[in-house]
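Only one chain is given next, in structure tokens, and it is the form predicted on its own.
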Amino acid sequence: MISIRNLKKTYPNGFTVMENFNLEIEPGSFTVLVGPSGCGKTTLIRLISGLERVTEGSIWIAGKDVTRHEPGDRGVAVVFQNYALYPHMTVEKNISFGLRNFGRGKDEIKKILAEVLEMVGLTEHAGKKPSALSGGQRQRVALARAISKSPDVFLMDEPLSNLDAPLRAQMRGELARLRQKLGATFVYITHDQAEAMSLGDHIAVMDGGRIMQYGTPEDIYDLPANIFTARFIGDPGMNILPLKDGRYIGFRGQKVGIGRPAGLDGIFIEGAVSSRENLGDAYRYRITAQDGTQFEMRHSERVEVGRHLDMFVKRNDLHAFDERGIRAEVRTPGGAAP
């Protein structure tokens, strides 16, 4: 378990990234940190790893207070976005270098090398230098180096962001497989919605050094606790429309229907198509409502730009938020317009 208690981080220039920050990460879990740039994700990873010092509070790993421990004494391994490989060393030397520094014997290092290289599919590339490898292979070397340390915790700061889309999808599958095989605790930073939803069994949505919501991917997506989470999670994020009483109503673009069915328990919206994007299996539309409010609709039907539409959202697909942007009870009468 990773237990972060009343954490505060202030830099020498006086800027406080986070304060009174608390988070409990279960052992063996895969927790994904998501949020806009500057929200504190990378700072949190660096604090857990010991690469930066805590201003106040404490960090516990496996029941031990490691707040003042050196990075090498925390039982963690970090995988960075830029791989951080030694360009003049071969694959096997990049992996074995750290093992030698930790005092592992020659035979033990040889055994570990064989195991981790096979695990990440790089056995035949052991003698190559990073410059002779593809981006995906370099990331595998970084993973192998981390795995070789047999850590209790893997900390990963956007490790796949430099890869193209097909390779990212492949590496996500490999990470999921490694996670099942290793049984370690993973803390993973990403801006990729697909990565967050597919890899994580828990997601922490962060903003301004605070956790806006922490829960399973299903809870985060289906039951957002606030407007920030609702808008941030999803591709696209949830549509949020203001109501006359100061509250807000939210709905996913996939849940918008075209037409005006009789006896609807939900809301009707009228508007015009202002733009259309072909996604292959569907179209994403930008809709301008009669009051000028804009929202997105995802639909399989092709509609011309400029066309006026009657649209609806069923009550069960609506989300309500109070004046503060906090999740509330849906109180929309059947067939009412927002």
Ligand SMILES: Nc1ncnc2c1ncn2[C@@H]1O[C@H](COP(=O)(O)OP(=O)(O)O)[C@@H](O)[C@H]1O
Given for the second form:
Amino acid sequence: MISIRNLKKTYPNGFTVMENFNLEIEPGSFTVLVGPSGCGKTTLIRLISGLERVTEGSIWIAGKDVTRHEPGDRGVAVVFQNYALYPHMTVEKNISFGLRNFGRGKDEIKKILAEVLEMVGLTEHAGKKPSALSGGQRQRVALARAISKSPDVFLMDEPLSNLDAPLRAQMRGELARLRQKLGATFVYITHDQAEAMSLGDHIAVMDGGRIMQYGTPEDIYDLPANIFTARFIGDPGMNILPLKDGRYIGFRGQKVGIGRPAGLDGIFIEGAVSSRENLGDAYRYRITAQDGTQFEMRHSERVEVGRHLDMFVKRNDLHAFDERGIRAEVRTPGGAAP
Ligand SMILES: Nc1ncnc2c1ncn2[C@@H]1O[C@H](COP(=O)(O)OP(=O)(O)O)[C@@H](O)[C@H]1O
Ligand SMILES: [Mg+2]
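The structure above corresponds to the form predicted on its own; please give the structure of the form predicted together with the named molecule next.
Then the entire complex follows, led off by the chain already shown.
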């Protein structure tokens, strides 16, 4: 659906955000771009939508080279973090405004309006101005405006990050439902790995203008391709401990057991609890191992701070990374381990 080929973007100030950037997005997929602030997510969406010019390379949408096309001719709709509603216009006007520019007839606009208002649950708020709406409702107006253009592709740049946590969770559910209904292709930006894991059927983990890993949420969580992805995805991110030979070993805090089981196929770690956080259904511990390295453990058992612990990680829960931080071996979940 979207094909990004050998893309390079250099801003007028000389800063190159990305180079030799390639990404293929399948029709009907929900791809989440996730990565730390400044890694180039917004730039990428602005390039796909045509709001920003590419320096080198090409962008294809639905089989057409749109690299030189105007934003309005690309079949995409963008939803930004700041929903940019016109404050003096009603909900209805905010949505229909753009449609009139598209040269749609009055009756057609009426029909589309009724449909999209219904879809985002704002029918009874159609006559209100944005100031009379909650944050979630305003974001839904922005969504409705995007939907009304019936694009093939939705580009969303952190559309939920201005909302508080419960509303964000609700809107996540609504987005997932909308997606089922519309069958369009979604490219969705977030810096929140939990949001990426819950919404995406594909995730592109980005850092410094590069894709560190592209795959399903399961791939990325279970088989991180490199240390960056291993640390970035998961709550907490994966523990990475340096080995004496320059390589690294990784394991998730949830996979650390307490005790010294006989005949264990795995590693033993001794250490002391340096801090504890109650998460409700479990505790998050900061552990200082005997050699001074620190890592996190998540466990249902309550342990006092300062206590010395025998811990273990099973071989199957260990991840090996080479000197460059790249996954040392490919394995299927439950398959052969390092
Ligand atoms: N107009 C611009 N001119 C120069 N540098 C920019 C411009 N816009 C963004 N950048 C830089 O490009 C990098 C990527 O920015 P951005 O795409 O906004 O990242 P993200 O959305 O992942 O936080 C950052 O280092 C940012 O400072
Ligand atoms: Mg951004």
